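One chain follows as structure tokens, the form predicted alone.
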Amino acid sequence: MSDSRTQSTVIAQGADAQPGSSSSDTWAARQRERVFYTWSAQNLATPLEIVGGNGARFETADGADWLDFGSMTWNANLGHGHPRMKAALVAAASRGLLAYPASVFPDKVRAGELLADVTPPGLGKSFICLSGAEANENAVKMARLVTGRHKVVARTRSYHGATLAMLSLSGDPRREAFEPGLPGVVRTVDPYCYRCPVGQSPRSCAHECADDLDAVLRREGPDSVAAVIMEGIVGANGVFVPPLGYWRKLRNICDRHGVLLIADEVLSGFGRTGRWFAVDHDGVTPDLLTMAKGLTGGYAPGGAVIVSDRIARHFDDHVLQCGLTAYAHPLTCAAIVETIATIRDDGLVERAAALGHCLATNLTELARTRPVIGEVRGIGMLWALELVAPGSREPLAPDAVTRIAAGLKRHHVHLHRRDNLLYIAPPLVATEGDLAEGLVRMGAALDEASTSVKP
């Protein structure tokens, strides 16, 4: 398995020095010596020294102006240098508050209240951790504790985090090096409409991919299954936007079999899809909902699981065997409070929906004259371009995708790539001008690489 499959165009965020204090090459060499780069063979990493940013743009030490079409690691929903986030974290740090997991303090209280406000109705109590992987780990642990069952159903193409257990649940190829992993993992198919796993087309679709879950549960025996875990919208494995009604069918299937439903909204939450959470498009309340990334806008580590009243009540009299040293850390809680307030005050959920319509139009136009783009799919501020050999649906050859990625870097566009996919996920604060300029730069990179792409 190649490490390059999961690299993004920008791999590292650089040093803590001020611009001009030393050459970027010097800092990069010192960093390479002492700090690992993730998801990469170390000699293949191509770091950038990021020295500042504003909105949907960031600046590197060489003075280059980059457009952030990947929201750093899908998490910079509020963009770079947001004044409210900077002020809130300065204030929180100045308090110098140290807190152990059972401590009481205002930001922790307010974070829990706000999460109950913005998540689907019926979810009310949160477990506040540091990452999406931790959120998913604890959701699965809670489901097993509540049900006394051990199996978990997950999708074939999915990603739930980089811990050993969550890689086991993920259908992502990055799990392969660590197999066998967590026992009791069962697979169901994806809502991958471009390459439908059950042979349907958008016109004939009757949510057969959701019906597969019913068949899986019957085969495994529902009494052995603790939970079904699904990304609200599949993120890093392809941006599969399920047809309306899909999540309602999942909810009904889980209810019919008495199985808990976990919605992994780590990537798709906090306005990314034009609603607070992707399940909101179908009006569905899962039993547990996990979140991270946009939860703090990337300004502090943060993750959370919010659960239904039924699950919360279970732990009134049963020990919640979950915890961590930095549980509900004061800086994390302050970042959650200010992120939610900023999203609300600035209307960023509604803005993402409006900009999503703009992106849909402009990405479709980009694809119209570039046959290397087989499909444009997405919603809100989460999109993917599936690259194919022109005139076919065969995935574009890896060397051609690498040339396109190199062109994007030359044009200073930061986005994520995976296999034959390019992902577009700008900050929710991006302007229409930012989006237009980014698409021009993307078009130039695609055109430069097109001369070597054969039909």
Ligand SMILES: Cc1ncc(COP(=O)(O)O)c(C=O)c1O
Given for the second form:
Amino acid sequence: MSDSRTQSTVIAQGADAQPGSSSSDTWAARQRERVFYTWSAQNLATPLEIVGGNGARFETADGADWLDFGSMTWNANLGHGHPRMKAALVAAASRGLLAYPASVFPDKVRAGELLADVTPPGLGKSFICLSGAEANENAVKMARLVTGRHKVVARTRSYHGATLAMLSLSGDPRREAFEPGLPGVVRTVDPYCYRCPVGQSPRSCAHECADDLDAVLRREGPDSVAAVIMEGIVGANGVFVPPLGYWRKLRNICDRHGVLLIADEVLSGFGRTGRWFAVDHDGVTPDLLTMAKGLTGGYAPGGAVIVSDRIARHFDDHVLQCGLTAYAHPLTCAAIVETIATIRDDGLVERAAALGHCLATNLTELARTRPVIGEVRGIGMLWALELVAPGSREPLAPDAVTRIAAGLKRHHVHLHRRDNLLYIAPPLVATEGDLAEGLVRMGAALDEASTSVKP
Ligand SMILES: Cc1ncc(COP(=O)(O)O)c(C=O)c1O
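Can you swap the form predicted alone for the form predicted in complex with the ligand?
Below is the entire complex, every chain and molecule, led by the chain shown above.
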């Protein structure tokens, strides 16, 4: 994979920024010597030194006031500087509790009980780890252990984490540098309605992209397939919001073929889409559901897999061959408990749904006068703008996208950019004023770049 392709996945610390513009150069220079930047050629990374924040805003060492339209790495669902999260973690840290994987302590019990409460009915027992990739790794291992089969079906455009196995399961081009990867990965198509892989339009659609899964399972032989893994809503590869009924169809197909269904809700969970989980929009219970990011709001490392009672019972008398030193770490469990309590007490799921309507209106208005925006799509607090050559559906040229991204940075809007896509995923605590201001800043960045993107 070329450097430029790798670089295009990085936004806040991306190649678009002007190096040397921050008062934090000394720390940045020292850090560059000793700590790697991710997904970037090291000499191209231009980091931000964040010194504080509140809600949807953060401040950098040079005094700039940023709007966080990317929720850091899509995980800061509770926003910056949340007083409850700070207090809960201080309290947990001050207990100084060391734990080993079989330790019993109240926050671990509460975390398991709360996860069973907020996830779809029928899911009841959790494996608590440190990241989304680990959650998916363990979900796939469990599916293999339960079924004794090895293949896994995943989508063409998907991301399930950066470990070797999860990258090879991901359709994301970032997997290419590490191929050949995990054997037994089989692909099915995406619900990418703007460029429908099966030639339908929203009017004619009868979820033919889900039917492709049926064809894939028949072709592979369902007896060889352990699981199907799908993001609740595809996140980093394009924000593909499937039409209602799509997940129900997936559920039926998996049931018909006796194949386990894993919903990867690492990015789409914890209120991000206006429901606790994206599968809730369709009332579907997967067999395994994976979480991270919003699970702890970014205040501690955290990931989890929650499984159906049937899978949980399987491991009553079969060895669960999964584990990690920091399994259900006390700080992780404290963060999970406080995150869920805060989301509930502050009505953040409902808030994300309401703010989603506001974003829909305002982003559509932003696009109306800017033909470079080919499509606005999303739900709740998860949106993407697909940038095109005006008057066509041709992806906007990379240098033009880079100019827009540089403008966004100049206007202090932190958001993720990938290829010709800009992602808008603010914290669920953002105010309407934050959203309005962010869209003004985005409009300015688009307009400044517009002379170079007109046909
Ligand atoms: C859908 C999805 N799954 C898994 C992951 C991996 O999570 P982590 O980076 O915590 O390992 C991500 C990260 O972006 C993701 O978006």
